[in-house]
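Encoded as structure tokens, the following chain is the form predicted alone, with no partner shown.
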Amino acid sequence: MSEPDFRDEELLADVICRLIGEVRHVAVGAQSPIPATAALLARERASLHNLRKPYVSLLGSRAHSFFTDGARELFDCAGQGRVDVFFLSGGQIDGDGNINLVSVGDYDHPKARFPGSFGSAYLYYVVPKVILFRLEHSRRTLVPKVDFISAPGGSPDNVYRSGGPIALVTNRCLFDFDHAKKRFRLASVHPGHTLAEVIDNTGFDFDRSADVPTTSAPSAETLRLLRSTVAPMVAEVYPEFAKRVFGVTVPIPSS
């Protein structure tokens, strides 16, 4: 039997969903449609298999958020140990798990400016499972060393830290983060991509096994959940994404 067809976004959502695992609370920041899809998929998959359903908080959502005070309440919950999974990205990410959300080049005379660190450093320290996500996998984004450290991937041994990166998901592959070595290890290469391609497009060195597996494709059940149940939920916050990926539109309420 042939594997069902799937879109790249569906594969990435499934990969992230499996990284989330069984947790109490998944929070997703703004402008994160694929992590949001993954979080909702994790909840619906748990419900389908009679497992503990995680709370899902999507910033910007009215239907899928327990926060009444936006990001400020997110920070409070995270500091109290009540957020188990969060997602971060960066204009640059290096092999030590450091992310850069500030600028490229000399700080006083930058070549490019990013939106800013916001609460990334704080959340990186207190959320147990931080999943890094970057759609553009290139030497421009995955660099040997970030130009500015907005949030460090590792800390000295004498620094207490309950949170940190567990993985980096890109459009080409999945990296695990080795906390003992404080560096990435290639876990799998996505279907349609190759190890040589990953090496050629990655600016930092990484560990890998002699035989790197291919990322598992989403199952027929996962695709059904995504397309029939999760997609309409995602459309509430990300209507353009839901329409492009799943062909789902949000009904316009009557006045």
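Whichever C-alpha set is largest while still superposing within 1.5 Å between the two forms counts as the rigid core. Just so you know, these numbers come straight off a predicted model, no measurement behind them. Numbering follows the first chain given and starts at 1. What changes on going to the form predicted in complex with its partner chain:
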Second form
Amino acid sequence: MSEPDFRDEELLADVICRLIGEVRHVAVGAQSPIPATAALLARERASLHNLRKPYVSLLGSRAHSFFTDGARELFDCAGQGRVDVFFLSGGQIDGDGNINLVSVGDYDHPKARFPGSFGSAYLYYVVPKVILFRLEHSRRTLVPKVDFISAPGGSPDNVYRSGGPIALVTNRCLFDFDHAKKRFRLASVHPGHTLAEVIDNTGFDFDRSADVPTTSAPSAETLRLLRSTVAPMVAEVYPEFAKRVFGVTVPIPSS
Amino acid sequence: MSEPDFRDEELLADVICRLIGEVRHVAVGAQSPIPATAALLARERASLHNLRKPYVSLLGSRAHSFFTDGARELFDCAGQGRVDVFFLSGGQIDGDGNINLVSVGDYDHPKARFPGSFGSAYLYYVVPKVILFRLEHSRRTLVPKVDFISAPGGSPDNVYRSGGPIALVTNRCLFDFDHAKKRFRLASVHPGHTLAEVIDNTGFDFDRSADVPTTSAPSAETLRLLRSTVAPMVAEVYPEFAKRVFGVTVPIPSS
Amino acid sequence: MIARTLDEALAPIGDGAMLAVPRESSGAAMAATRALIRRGVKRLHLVTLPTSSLQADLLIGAGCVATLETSAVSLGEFGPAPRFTAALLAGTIRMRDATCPALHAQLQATEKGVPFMPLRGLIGSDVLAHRPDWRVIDNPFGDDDPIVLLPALKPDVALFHAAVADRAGNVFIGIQRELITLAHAAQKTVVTVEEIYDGDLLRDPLRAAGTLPGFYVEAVAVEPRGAWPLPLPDRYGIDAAHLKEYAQLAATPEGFAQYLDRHVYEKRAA
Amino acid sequence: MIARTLDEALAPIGDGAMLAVPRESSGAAMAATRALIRRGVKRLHLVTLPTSSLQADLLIGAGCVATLETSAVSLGEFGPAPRFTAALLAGTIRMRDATCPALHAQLQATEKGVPFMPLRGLIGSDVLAHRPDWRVIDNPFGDDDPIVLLPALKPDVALFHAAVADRAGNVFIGIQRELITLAHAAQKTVVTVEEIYDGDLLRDPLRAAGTLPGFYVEAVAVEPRGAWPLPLPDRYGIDAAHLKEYAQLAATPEGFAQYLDRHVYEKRAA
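Having displayed the form predicted alone, please output the structure of the form predicted in complex with its partner chain.
Time for the whole complex; same chain goes first.
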């Protein structure tokens, strides 16, 4: 059986889908097309295999969100302990799991400015499984120390914290986050990429075993689900992404 | 022109209506049929004379309430400074304007127990014009000092307070509340009652001028409005009251 | 999600549970309340949002309540709540007197995942004086400005009655928004409804605005006229004759027992 | 209540006003925003609940904003918000970086008439470090449990676009409940709508659940497609081609000026 052809985004959605695991509620925030794809994939996979489907809420979606209490409900829901998985990115991410969504250089006189922290300065603390994703894997993005901490990867013991990072997904590899050591550990390198390349392009230290596996490719079933079922759903919130990755141009309302 | 016949409740509604004055929003809480009658009368009077109609919200009414944010909206609205008039009663009321909606005797071993403080411990502080009403005017109800302060008539200067009592209406008379002196002042005695009777039945000291006027009777127009227009509206929330006072038995939904 | 029987839906309400119910006019689950009494639930910590009438009085009279947290219990136009009054005079239940916005704020605190909420008013009130679990701090944004902090209230179960739910457990609550907060704050939410809505309440933009998502709902049971004799907004009014009968009977322990036999335990035989 | 013209409805938004607007997907009043730019409003303290896209970027680019309080400004799929980014790099506006739930909580504080609200998270974040107006206290109900208090935020005016309003100024906002909080928190609320609803939104039990009462609304103006090129929930989607055009043009000051001429000032002649 030959390995199916797939796009980077499909591999990453598959990786993230496996990180999601079996949970009750996966929420996806702004500007997160690949996590949105992964969350919907997790639901459709469960559905296909007659497992308990997770609730999925995509920020900005009318069809794939159950919230009826306004824009605050995601945060209230997380505060209630009812969001199991969330996704965060960063203009910079460092080896402590700190993320920077604000600026490079001095905050008052920045050299670069990102959109802002969104809900990270809250959700990173209260969602048990936060999956970090940052496609661009370079020394520019994965830095020794972020210039601005939108949200810290860890907190002192006396700070209320029920959540935090469990992994970091990039276009080159998957890192797990070791909570005890508060460090990333290289879990797998994506097909077509190398350990040397990961080391070369990562600005922070990380742990790894002697033998780092290759990220497993998405199965034919997964690719079929992604392309036939998930893609049209994603197109509702991320039409540009769905068009570029899946060639889907017309959002189809889900039932 | 002979004085029209009227019931006590009609006189009291008329008195309260005049106390309401020209305001934007009159809210009426639980178990307040006469204030509800007065608030609706104020609105219908303004309507009749082409004046700006106050918003009226009656707790428990579907037809005469504009709230759509649940049972908390009354309190939030008051916190925003958007409730101009409210009404409170008390199992006991004392000369400092303190009200007791909880118990007589020791709190832990009460001799009598009332339903509870409702929203008084909040609304009395934040609604600019709180009108106290207590039909039974006796030394049992108007006491030197309440046994339990559900809400105090006044507060120290450093306590946030934008509201408080402006008057006390009973079945015998109308007291104004003098904010500077923090005392009640007899404003008028209802027709058919006497100053001596008021003094005799009031457990607290109050101020009065040498010549206390008689409460003016409701006009024919007011009685017509009450009986024809207001009574069916009141019947929605207070069917027993509307039946007893106005002989109205079928609630008519207002448009 | 849709329970086969009322008793199955009520299973999460165990002895000693903190049970939160809405005010008397927002959809009190009275059929469920009668079922709980028949089952003989014990030692409830009953929280009313923010007041109650027949529901609290029945539960208290039937000996189901250990602690009551409320801002008022009364039968309204039908007079004082007799079993509530008797229990407080006899000292048989633990009473936590509150004030309406405090209960709203304490449930909103849990809804928002914060340990407390501030509230104006209260200072100088004996309500505050008798609540050692409430705190006064100096407002850090003010200058000599005392303000009360109320701890978050976390019910084990919220219970209410609504008009319709769909098969996914989405419940239409209309403008009774406090039911949303109640469900957000409670660990589990049990709902009885008049009937099942044949469709998806969340898909219809008009209905969605007044819908509690099934995500927050543990169980739904169908109980036509499940709020009776109390009213259900936009559906039916209060049964005044029944409330009068209750007020009269419940005035004495014997009369109350008679009421239970007549209107609560009768179903046992059925 | 229903203004004769858009400009009349926008009169409450004066120079220096604290103006609060919803996120880009909840009904941004874009026609009104263009009118404000045409009028030349100055020194706005712009608060977004909790994020913004084109609306904030346009106002910033046109020189209408002195202070920006937001948790993010971005064109989403269409890239960074160019005028926002340029202004922050040039230091021409005062920035108050926030995080989404903080803005919700700060407006809910005003809605509830309290001076502050607590929020979890934030401790150890540089968002907090750069907000001297936020405070950390030790949770009085905990033990060595630091927690952030956020001060109430009181906008002078809230501005948003919705599908319909009736003649009493009641506005159907559907599941965009943050618009309710926005209106409760703001001194005045100005709304543009697609069309007038011929009836009473509060009377219909289905519509009432998603309705902001006219009591909170200062003025309503009818502006068909008033959210364009941003989406209006349940009515129309984003105009992707237009957003692309904007992203391209607004990348430079000259291109932005061209955009204003083409899409904002054009109406001046009309």
